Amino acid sequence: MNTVLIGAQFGDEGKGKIIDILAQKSDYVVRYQGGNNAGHTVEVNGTQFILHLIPSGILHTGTKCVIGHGVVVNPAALLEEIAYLESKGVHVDEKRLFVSEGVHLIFPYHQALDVLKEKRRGRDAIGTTKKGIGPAYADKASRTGIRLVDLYDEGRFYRKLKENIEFENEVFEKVFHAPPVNFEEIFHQYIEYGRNLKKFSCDTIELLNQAVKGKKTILFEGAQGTLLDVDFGTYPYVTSSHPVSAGASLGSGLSPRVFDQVMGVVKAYTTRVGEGPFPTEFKDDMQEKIRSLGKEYGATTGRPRRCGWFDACLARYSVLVNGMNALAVTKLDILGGVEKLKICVGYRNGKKTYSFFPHDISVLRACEPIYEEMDGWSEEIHHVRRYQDLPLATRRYIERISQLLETPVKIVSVGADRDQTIFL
């Protein structure tokens, strides 16, 4: 079965753990969009792995990992991540990791531009990770981007890079009154990156289509979440790519016809990093309680995540956009001990009510959530491995989420470790 795994909220839903579990039975795991602004955390026997570009499937020796052409890659970050995995005893070689020669590269001027633009926006800042992701995708769209394959033709790379840096330095000096970047330094640095990455580079479109012909099982890994999609999210407070299921086809070069299952990952509550509307955000001491218990800090930036009640309106929208036919519910254990739980089932703006996620940001900001209240549970559930052994109130909560989203729950996570998982 070929599965697309997507975040059904604002990202940070715990996709890394679910990918890690599903990768055990997958021949290939494909990362199809985003960059090192994403962070997937996987815990194995008490050891934590934080991955930013390489698919979580790398932790399984029999699984091949692919970085598709829809990803934007900072070569320094990728090489650093390879070294990090090697230091933790995870071997990464050209037989296990395949990087599309068509990936667009992130350069120091992209990162500098990201920082300067965020500063210029002031109170209207989007809350980017300042990793240069947006400017790299902007170059891709404006056809001035530089791809990994360009590094293997020094003459072509020299011309492209010189043209880009000359333009960006004018912007830095005349618009932002900021210092220029050094062409020679970046040129030689990236030629060396190209040499180091050459063995991993290949035509991943052909590789994956051959895998499909060979009846291999492929798992597609999205970064961020549906509500951060550049088209379907809370624009402009979004990422610069397509975390939705359609992005798996765009970023891998495979037809949507090869996808058998779209599994959406939701937290048992909701979190969001950065700016943007968040109707169900906690407004009391629950904010700090859930953030502390759930260790809700960005894996990439360390920024504290904003926390709130489960938003079924938002998640139902994700189901429709992605064509989801399965759900994984994570961090259920964090809600233990909360006497009364709330689920948002709609929004109210003055006399008008919404049962569907509104796209107008100003409307969404003014909306008040309509809540349905349920009994919580006090029992410890970290040790539970069978669904029927969960407390009745816990099962009712899961079943209500499934009912509201009209999608079956297939996986429930009751802790950070790989084995703290229940399969339905």
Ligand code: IMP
Contents of the next structure:
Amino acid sequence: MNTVLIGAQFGDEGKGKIIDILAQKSDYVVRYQGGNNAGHTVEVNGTQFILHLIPSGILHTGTKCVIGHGVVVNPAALLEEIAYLESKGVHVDEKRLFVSEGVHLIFPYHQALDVLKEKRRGRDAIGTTKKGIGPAYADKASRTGIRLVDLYDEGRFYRKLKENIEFENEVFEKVFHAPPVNFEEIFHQYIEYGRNLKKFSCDTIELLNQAVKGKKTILFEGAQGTLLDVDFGTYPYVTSSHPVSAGASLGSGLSPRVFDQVMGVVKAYTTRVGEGPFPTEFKDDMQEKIRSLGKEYGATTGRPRRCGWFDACLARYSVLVNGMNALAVTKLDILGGVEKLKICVGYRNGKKTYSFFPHDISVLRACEPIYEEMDGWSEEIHHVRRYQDLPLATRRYIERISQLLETPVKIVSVGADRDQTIFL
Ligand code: IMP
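Can you give me the structure for the form predicted together with the named molecule, which would complement the form predicted alone we have just seen?
All chains and molecules follow, beginning with the one already shown.
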């Protein structure tokens, strides 16, 4: 069975752990979008791994990991991540990691532009991770991007890079009054990166289509979340790629016909990092409480995440645009001890009510959530491994989420470790 695993909220739903679990039974794990703006945290027997680019499947020796052409790759970050895994005893070689020759590369000028543009936006800043993701995807769309395969034709790479850097340096100087970047330095550095990555690079479209032909099990690892999708999210407060399930087809080169299951991961509450509308954001001391209990700090940037109640209106929208047919609910343990839990079931703006997620952020900003209240639970649930052993109130909460989202819950997570998981 081929599964696309996506974040159904604003990212940071705990996908890393669920991917790690599903990867055990997968032949291939594929990243299809985003870049090292992602941070997937996996805990194995008390040891923590934070992955940014390499699929979490790398922690299982029998799994092959693919970085599809829809991803934007900072080669320095990728090489660093390989070294980080090796230092923790995880062997990464060309039999396990395959990087598409077609990935677009992130250059130092992309990162510099990300920082300068955010600064210029002032109060309207998006709150990006400053990894150069947006500018790299912008170059891809404007057909000035440089791909991994370009590094293997020195003449072509030289011409393209020279043209880009001449242009960007003019922008740095004239628009931002910022220092230029050095062509020679970047050219030689990237040629070297190319050499180091050569053994991993291949035609992953062919590789994956062969895998499908061979009836292999493939898991697609979405990064970020649906509401950060450049088309389906709260534009412009989004990332520049397609975290939705359709992105798996676009970013891997496989037909939509190959996907059997779309599993959406929802956190038992909602979090968002960066700017943008967030209707159910806590306005009281719950903010600090959940943030510290849930360790809600960005895995990539360390920024504190904004926290709020579970938003079923938003998640229902996510179910529709992803075609979700399975749910994983994470971090239920964090809600223990909260006397009354709220779930947002719609929005109100004056006399108008919305049961469908409003697309326009000015409408969304003016909306007040309509809440339903449920009893919480005070029991400790970290140790529970069977659904029927969960407190009644916990089960009612899960079942209400499933009912509102019209989607069956298949996995419930009650702690960070691999085994703190309940399968339904
Ligand atoms: P960018 O992807 O760095 O351009 O950032 C755009 C928006 O997406 C910002 O609000 C970021 O905080 C958010 N974002 C990017 N990657 C992640 C992630 O992995 N988890 C949560 N938010 C993210």
